[in-house]
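Only one chain is shown below, in structure tokens, and it's the form predicted on its own.
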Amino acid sequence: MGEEKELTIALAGNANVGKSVIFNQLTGSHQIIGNWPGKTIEKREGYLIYKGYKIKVVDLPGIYSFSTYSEEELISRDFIAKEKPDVVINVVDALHLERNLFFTLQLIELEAKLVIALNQIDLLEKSDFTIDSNKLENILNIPIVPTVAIEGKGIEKLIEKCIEIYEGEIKYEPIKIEYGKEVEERVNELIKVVSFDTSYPKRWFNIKLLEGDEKIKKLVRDEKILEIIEKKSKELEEIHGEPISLILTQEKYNLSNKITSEVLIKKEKRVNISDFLDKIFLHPIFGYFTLIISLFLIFYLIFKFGNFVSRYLESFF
């Protein structure tokens, strides 16, 4: 037998999207529970063997962004940027697509190789909406696997997509996230100035410098460069009249909103007899008339039909 290939997969996503359920489906009882080094945050790792691959699965803390600097967020972004897992499974709640895509766009900026698990698709199908997952895949240019984690649906396909990404069988070129002209000009200027080596992606690193990320700024020890960064940030804030972090956040929310509006489809509602009767009997105006008519018919039937039946019963007895 050939030697097993090893790869590392990280699970990332918002809280309460079914990430832990997918982790359990992938790893079963092969789990190690501990804490992240120097932190009180729980760390969950697991392993599985699949078609000649020994796969390490790391369940990252559930977070909503990389910008508010809680311990969970710092752990997740540092693990993705520094440990560089081979693939990141981004678990997305199909019921709250727009909010989840906001985090997906941040993972793309962090240059993680993604496979998206579009989870709880069964609950979405019971609502008035559906998602065109093929169109979403084409827009993001990222593999998307619809899943129902609690039933184990789509889990094997997730692993297969991760292996295809790892082996280079899928050409991975995700959507480019670009900001307004003024922001792009200053990001590109900083990229030329801030030239030292860092474990973080260069573009992401410089965007964080513009945002004023304190942890990232500490990595810049040249006072002149720090002054240039401060100047560029202030220029953008004067142009837009808002803090730079808010400007960039709004840009990403606008993009996630645009994508959601393109792929979220309202189903054509089939009118059944129950809905038809509800419209008549529960109408705010005509409902009163139908109520009166209904009561009249009830009393009419009681007395008319009741008299008819009572006569025959008297005759019979």
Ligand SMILES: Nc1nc2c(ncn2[C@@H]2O[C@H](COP(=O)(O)OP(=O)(O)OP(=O)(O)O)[C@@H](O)[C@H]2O)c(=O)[nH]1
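So that the term is clear: the rigid core is the largest set of C-alpha atoms that superpose within 1.5 Å between two forms. Residue numbers count along the first chain shown, from 1. Computed from a predicted structure; not experimentally measured. Compared with the form predicted together with this ligand:
- Once both forms are fitted on their core, the CA shift for residue 16 between the two forms remains under 2 Å.
- With the core held fixed, the Cα of residue 291 is displaced between the two forms by 2 Å or more.
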Second form
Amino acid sequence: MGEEKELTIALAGNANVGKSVIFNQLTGSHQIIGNWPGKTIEKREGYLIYKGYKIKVVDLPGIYSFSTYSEEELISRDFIAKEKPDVVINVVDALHLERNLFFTLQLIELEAKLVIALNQIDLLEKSDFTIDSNKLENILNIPIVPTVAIEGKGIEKLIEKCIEIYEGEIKYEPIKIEYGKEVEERVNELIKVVSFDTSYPKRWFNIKLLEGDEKIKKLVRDEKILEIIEKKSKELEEIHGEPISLILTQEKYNLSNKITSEVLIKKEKRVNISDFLDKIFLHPIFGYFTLIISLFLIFYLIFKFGNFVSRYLESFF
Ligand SMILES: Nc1nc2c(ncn2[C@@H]2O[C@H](COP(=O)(O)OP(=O)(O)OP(=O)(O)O)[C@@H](O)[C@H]2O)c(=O)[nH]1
Ligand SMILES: [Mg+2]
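Please give the corresponding structure for the form predicted together with this ligand, as opposed to the form predicted on its own shown earlier.
Entire complex below, previous chain first.
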């Protein structure tokens, strides 16, 4: 066998969606637990060897809210934007599709190469809803693997997809997230002005500048450029009458709402005969009535039928 190929996969998603369970499934006992540099938040890394690949897996902290930039979110976004893992597995809670898709859209904007683990399918199956995952895959144009992390279902397929993306076997061209004309014009103008190199994706970086993201703005040391950014932000706020971050957030919410409504299907409640009978016969109150009526019917039939048969036999003999 030749040299092992090495790649890095990060697990990202909302809080409590199953990232750590998938991490454990992938890495087993090969784990290193430490802290993120300068932070109290736990960092979990591990690796697995799969078909000649040595895969490093990083379990990113879960994202709780989007209104304020939490430490968890900053760690996750910096890791994805700067360390640029080869593939990001975006773990999505199938029971909260809309909220989770909002985060997916942010990951797309960060230009991460994604494979989506549509997790907790077991719970979805028990719910009143189902998800058309093929349609979702087509809309996002991102590979989707349904998983039940606690049972290890779908985990191998996840790795396979990650490797296909890494090897360029899947053409990776996810849905484009575009804002209104006014925003787009200004983002494109800014991209020309803010031409210095950052490790962040260009479009994302300039959108954050327009939004007034303090952490990102600090990276621009040129007063002149900062003034231009300020001016463009002001213009946009005047046009929309709202802070830009709110406008862009709203657009992403609208999009995740629209996508969700296209793929989330309410199951048709089919009336199952045995369920129906169970309901009648096992009901705590009506059950007694149905029992009495059934017994009555049974005796009635026995006597009626018995009478009939005995009369028939008598006349026969
Ligand atoms: N029924 C079911 N439960 C699951 C599944 N995956 C994860 N869970 C449960 O969901 C809970 C959260 O799982 P974690 O792996 O800790 O979630 P996480 O994304 O790492 O959470 P944070 O680290 O807090 O962001 C646990 O109780 C898991 O047992 C699944 O596919 N089906
Ligand atoms: Mg976790």
